[in-house]
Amino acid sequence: MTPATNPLVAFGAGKVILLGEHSVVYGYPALAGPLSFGVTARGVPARSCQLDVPATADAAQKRLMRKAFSRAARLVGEPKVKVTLEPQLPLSAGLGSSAALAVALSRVLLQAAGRAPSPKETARLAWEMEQEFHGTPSGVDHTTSAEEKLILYRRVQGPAGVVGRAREVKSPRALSVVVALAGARSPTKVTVGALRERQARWPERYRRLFAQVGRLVTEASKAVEAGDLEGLGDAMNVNQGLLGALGLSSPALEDMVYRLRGMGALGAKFTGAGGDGGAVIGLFLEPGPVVAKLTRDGVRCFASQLAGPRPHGDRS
């Protein structure tokens, strides 16, 4: 560990997507940000590489989070240290939990190998453990996650196979969600499962939902480079509309999306995986007084700003 004694500390954010979620991994982009909540990992010498599981998460959790993290640490020459976690965000809940918890400790475990953790760095070793979680994520998750930027993200065709491009896209306005939880979540292998199934069945019918999903995308990311947050949440409000044409949504997610939107939310729908439920998000000039009222209301919720201009000395 370098140096020896000291503790290193390191934080992963979450994620959440504006538009283009599911049709990402088919290769079209998707606009995402992180959130100012995530999961931070402390490191502490030790005689061997370990890593001390939070004892909220369930049997095959642990299992899964010990087995990517030994991944990432053969990677890096197994360092001498014991890494803990401190998550702050619900398992499972489409807001990249996952490659939260893989950046942070990726962080830590290169840190502790003596080497820089520079986004490119951290998000190369994040994506080994995000692939023991998911088997074939997107990879929007953590790279959104590593650079902490609102990011415009496609996959594409390399010389070595399929990678990740990432943009910064740079709103001039403050940019500020709502995350709602919603409903009972499903697990994504299940949701992504059942939609491939469709789109290997009726491929024209579901490719031509992509395409407008990835369209709605471009032109979202256009909206925020020019101010217009009307213009992105009318884009959220359609991408939702979509979702539920690929058969993603439910009730739940539903009625919460509807209920933003009463609210006053300039856009809403679901993010990450949908199914029976999960998150939802919700676009607002003045977050503050939704948070309050879901929150005397009994919906667990928070507040996030994704991009733009921040009160000055305010980085959450």
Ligand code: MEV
Contents of the next structure:
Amino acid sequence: MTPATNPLVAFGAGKVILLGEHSVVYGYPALAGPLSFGVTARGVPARSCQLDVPATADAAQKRLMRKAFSRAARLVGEPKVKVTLEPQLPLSAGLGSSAALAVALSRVLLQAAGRAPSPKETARLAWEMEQEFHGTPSGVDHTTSAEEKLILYRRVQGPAGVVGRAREVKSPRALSVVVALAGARSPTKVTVGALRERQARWPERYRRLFAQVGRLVTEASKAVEAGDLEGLGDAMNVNQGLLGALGLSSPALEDMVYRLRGMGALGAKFTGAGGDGGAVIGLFLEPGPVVAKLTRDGVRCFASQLAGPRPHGDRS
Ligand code: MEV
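Now that the form predicted on its own has been shown, please provide the structure of the form predicted in complex with this ligand.
Next comes the full complex, this chain leading.
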């Protein structure tokens, strides 16, 4: 393998799931969009294929990053590149930091190996890394990050096994959320595993709830395409109720959901794994004043536009 000659740089976006987390693991659709920030990976020519892990990661995260990197590096022939990571996202906050990292690393490794990092090729390699991070993820996180679009995602059984299918959902209106962190986050593996046990014990009851979420996701994506943000917000609120029924919410998450609704959110729910705490999203027509007020009150939060027309020159 020839060494990389130029410095390489690649980005992987964080993500939020607007609707459909958890049920997506069981083959139902999810609607998810990219955040404007995520993880940047930089590669410089080196004598071997190496990863410099971020100092902010804890020992377990560092171990996993190295394992995932080695798995992907082997698959592209170990290009001679030293990669450093700059996360702009809180790690393990339910905002797809591992997927963003996997996508940024995949893009740099593919470039270093002289291959084009198309969204499909990137997603294929990032999927290998995501399996090290999460065991059996649905694939929605890294697909959203690799596509960098609002997508309707579904796992389907193909001839060669389970594959992820994504299609873009276009919004004629700016679709912006406020993301606020609440409580102490539960690891995705824990909430996914506990739900798996409950659904194995009472399969028919949980299948009904997953199917309800699936129908909401379909309705929500139609609402987005029609520019009906009020309809989308209502679907998000109902989805939050069903996530509670699935045993995935908590007082810290519910408090933040009600706080955002009290501030005028068209819809609010937790996003990602749920459990004791994590990220909550609120759909707002004007997110700026909400972020300013929450920040003054000491809440860690930010706004992000997930889809729709942007004011000229705006990347947020
Ligand atoms: C995590 O961001 C989303 C979950 O649905 C897990 C997955 O899809 O793999 C909870």
